[in-house]
Amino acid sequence: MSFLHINNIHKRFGETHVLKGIDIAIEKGDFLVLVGPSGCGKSTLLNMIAGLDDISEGDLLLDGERINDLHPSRRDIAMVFQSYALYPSMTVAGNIGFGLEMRKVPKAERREAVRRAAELLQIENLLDRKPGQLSGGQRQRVAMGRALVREPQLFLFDEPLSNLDAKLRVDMRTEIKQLHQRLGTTIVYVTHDQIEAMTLASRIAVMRGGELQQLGTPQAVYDDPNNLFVAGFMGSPSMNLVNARITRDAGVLVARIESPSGDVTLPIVRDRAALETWCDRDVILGLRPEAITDPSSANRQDGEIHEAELEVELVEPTGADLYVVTRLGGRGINARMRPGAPLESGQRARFAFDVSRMVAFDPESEDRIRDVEKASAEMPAAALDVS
C-alpha cells in the first residue's frame, strides 16, 4: 500500500470545480512535486492534504489512515509556507520549537531538538537573532527548522523559495534535496518552476486547470510527454513542437516537415506501429533542443542521426552552450549545439537530428501518439483512450 493516496479527490467552491478527480499514490521517502501554472490546483490539493481546505469528494489515506475529516493538529504533518510565517517577536530559537512548546514537550528536551535542528541547517549561531535581522534565505532555513524538530510522518513545502532571488533559489534547492537524501523524508513540493520540479523531484505530478496531465520520474515526464502541454511547460527552453505529415518515403514511413530552406524528410523510428495508421495525416512532433545539434556533437552512439541543412535566423551563446533558431514546419525551433559553433545568422548549415528522440501528437486532441504496448505499460488503464 502506497504511504500518501490521493483517490480521486475534488474541490469545488460554489459552483467553480477546482481539482476535478486528482490521483496520486507515492511511497515512503518520495520527494513528489506538484508543479503546473499559477491557478492549477496544486495549493489547494496541498492545503487539503494539510487539512486547511475540506475535500469536496474523494480519500484522502496518510500511511493506510483515512484523514479527510481529522484536524490539521492531529495529522503528523508539517507545513514550511511560502511567506516562512515566523513570529517575528520570538528569536529564531523561539519560532523553531515554538510548535514543541505547545505540544507540552520538556524545556530540555525541546533545547535538545532546537539544537539539532540548527546544526542540521546550520543556523546555530543565528539562535538569538530575532526574524527582522535574518536575510531571505535564513528566514527559510528557520521555518524549515520549525518543521523538522516535530518530525513529522509528511514535509509539504508551498512555493518555499519563490520570495528569494536566483543565485540564492539555487542554493536553497540544492540544500532541500540534500536535506531530503539525508533525512529520507517523505516530502509534497508545490512548484509553478519546472527546473526546480525537474531537479528536486523523485515523482512529478504535472498539472493544469484542476486536472492531471502525467506522474512520473523527471525524466520520464521530461522524454515521454503525454501531450502537448507537459510538452510544452517541461523544459527551459520548451520541447520543439513543428506540424509535420506522416507518409511514405521509398516505403519507409516519415515525417515530411515543410521549410523555407526545402522539405526535411526524418525518419520515423519512435512509436512506428502507432503512426503507422496516420500515414497521410498530419501531426505536431515534438523535439527537444538538445535532440538538434550540429553533427559533430551528435550521439551516434545512442541515437539514430539525421541530417538536414537549415538557415540560422539566430544564435544565442549562454557560455555553456549555443542555442540555434532555425525555421521548420512553420515554427521558430531551437537547437542546442556546442559553444563556438562558427555559426552566423543568415548561413546555411547542417543540422543533426535525432529522430530515436522524436516523438508525434494529435493536433486536435493533444495527445501523444503512442504504441498500443508503450501506453499500456506506463499509464493506468482508466487513462487509457480505447474507442
Contents of the next structure:
Amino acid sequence: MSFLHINNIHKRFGETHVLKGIDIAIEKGDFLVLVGPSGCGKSTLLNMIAGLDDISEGDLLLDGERINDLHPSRRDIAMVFQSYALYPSMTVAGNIGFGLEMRKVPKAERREAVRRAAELLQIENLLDRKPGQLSGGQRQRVAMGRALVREPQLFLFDEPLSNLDAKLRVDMRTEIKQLHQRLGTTIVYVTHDQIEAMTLASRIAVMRGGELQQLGTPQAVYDDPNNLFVAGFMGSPSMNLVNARITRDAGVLVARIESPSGDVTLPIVRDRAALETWCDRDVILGLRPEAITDPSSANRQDGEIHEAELEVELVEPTGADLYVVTRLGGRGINARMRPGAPLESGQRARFAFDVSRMVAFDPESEDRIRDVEKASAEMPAAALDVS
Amino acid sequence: MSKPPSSRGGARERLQHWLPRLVLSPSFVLVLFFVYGFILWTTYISFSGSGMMPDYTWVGTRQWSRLWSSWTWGIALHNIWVFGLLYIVTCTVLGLLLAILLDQRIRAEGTLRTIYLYPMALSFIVTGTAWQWFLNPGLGLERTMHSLGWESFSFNWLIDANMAIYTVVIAAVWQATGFIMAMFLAGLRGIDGEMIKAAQIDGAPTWKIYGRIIIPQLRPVFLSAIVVLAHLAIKSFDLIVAMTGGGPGNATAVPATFMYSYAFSRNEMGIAAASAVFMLAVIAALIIPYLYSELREPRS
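Follow the form predicted alone with the form predicted together with its partner chain, if you could.
Time for the whole complex; same chain goes first.
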C-alpha cells in the first residue's frame, strides 16, 4: 500500500473539467514534484490534497485512510504557500507556533518546538521580528518553519521559490533538498520550473490540461518521455525534435533526416521492434543536445555513436559548454560540444550522434513509439538495454 | 546649464511659469480670507465683549469662563461625549460585522452593498426629518403598531428628555454604517487569501481566523473609520436640528447647536465664538495627527 494514493481524482468547476482522472501513488519519504505549464491543474491538485478544494470524484488516501472529506486541519499536512502567507500581525515565533497553539500544545512545549524549527532553518535571531521586517528569503524560511514545526505526515509546497530572485532560488532549492534528505519527510511540491522538478524530485508527475502525462523518476522522465509534450517540456535547452523518415538501408532500419548539407541517416537501435512497423513512414525524432557532440567527446562506451558532417549555423558558448546550432530536418537543432572546440559559424564539422538515446514519436498522436516491454513509465533509464 | 532663451521663447516660458499661479491665486486668496481669516476673526471675537453685534473691545478670557460655567454647555459636552462614543463604537462594530457577512461570497452582494450605502447619499437634514417622523409617537412606528392592533406598544424616546439623545444615535448610525461597512469590505478584500488557507491548515476555527489574523490587519481601516466618524460626530448639527432641534428642552443640545443658538438667538456672540474655537481645536487635535500619518512620505 502506497503512502499517498491519488486515485482517479476529478475536479470540475461547473462545466469546466479541470482534472480528468489523476492517478498517482507515492511511498513514504518520496519527493513528488507536480510540474507543468500554468493552468495544467497542478495547483488545484495540491489544494485538493490539502483539503482547500473539494474533490469532485475519486479517492484520496493518506497512509491507507481516505481523507477526501477531512478538514484541512485534521489531515496531518502542512503547506508552504507561494506568497508565504505569513500572519503580518504576529512575530516570527508567533507565526511558527500558531498551528501548535491552535492545537492546544502547552506553551513550554510549543516554545521548544519553535526553537528547534528555527534552529534547523537558522532563523533563531529573527524570532521576535514581524514578517514585514524580513527579506524574501527570510520569509521563505519562516513559512517553512511554520510547516516543519508541526511534524506532519505530508508537506505540500505550492511554488515556494517563484518569488525569490534567481540566485536565492538556487540556494533555497539546495536547502529544501537537504532538509528532505535529513528529515526523510514526504513532500508534494508544485512548480512550473522543470529544473526545480529535476533537481528536487524523487518522482516527477508531468501534467498538462488536467491530465497526467507521465509519472516517473526524474531520469526516466528525462530520458524516456511518454510523448512529445514531456520531451519538449523537460530539459533545458529542450530536446531537439526533428522530422525524419523511417526506411531500410541495406537491410538495416534507419531514420533519414533532411539537411542542407545532404541527408543524414541514423541507424535505429532503440525501440527497434516498434519502429519496424513504421517503415517508410514519417516520425518525429527526439535527441537531447548532450546526445549530439563533437566526435572527440562522444561517449563511445555506453552509447552507440554515429557520425555525420553538417554545417555549423551558430556557436553559443556558455562557459561550461559550447552549444552549436545546425540545421537538420528543417529545424535548427542544438548540439552540446566540449568548450573550446574550434568551431565557427559557416564551417562544416563532424557531429557525433548517440543513437542509443534517440527516441521517436508518432507525428499524429504525438505519443512515443516504443517497444511493448519497455512501455512502463516507471522504468529507470539504466534498465533500458541498448543492443 | 541651459542656454538663455530667446526673447520670444522667454516670454512664453515666463507665461507658462506664471499661468498656474495666476489661475489658482483667486481661490487661494478667497480661502485664505474666508477660511483662515475668519478662523482668526472668530478667535479674536472669543476674547472680545461681543454680544449681538461684534464688539472689538478686548475682555481677556471672560467669554471663555462664562462658556465653561454655562449649564447648557455642560449638557452639550456630555451629550457629544455620549453621542460620539455610541456613534463611533456602534458604527464600527456594525460596519465590520456587515462587511464580514458580506464577504462570505454571498449572492447579490452588489445589490446589498448598494442598499447599505444608500443612507450615506441622504443629507443629514433628510435623515433627521425622516427619523423624526418615524419615531414621533403620534405619526410613525408607535402609531403604526397601535393601528395594527398592538395597543400596548410604546416607543417615545424622541420626546423623553433622558432618551432623546439615543434616537439621534440610532439615526446617525443608520446613516453612516453602510459607509463604514464599505471601508471594512475594501480592507477585507485586500487580505491575501492564501493567508486564510494557511490558517485553516494550521487548524484555526473561523472566529479565530478573524480575531487573530484578519481583524489585526484591518488596523489602518479602524483608524480611518474612527477619524471619519469622530469628525462627523462633532460636526453633527443638521441632524440634531432636523430631528430634535436640541430638545426636548436642552436634552439633545450638542456644542454645534449650542454655538448656533448663542450666536443667533441669544445674542452672545462672544460665548458662541469661544465654543466654536473650542470645537475647532478638538477636531484639529483629531485630524492633524491622522493627516500627518497618512500624508507623510512612506518610509521603507
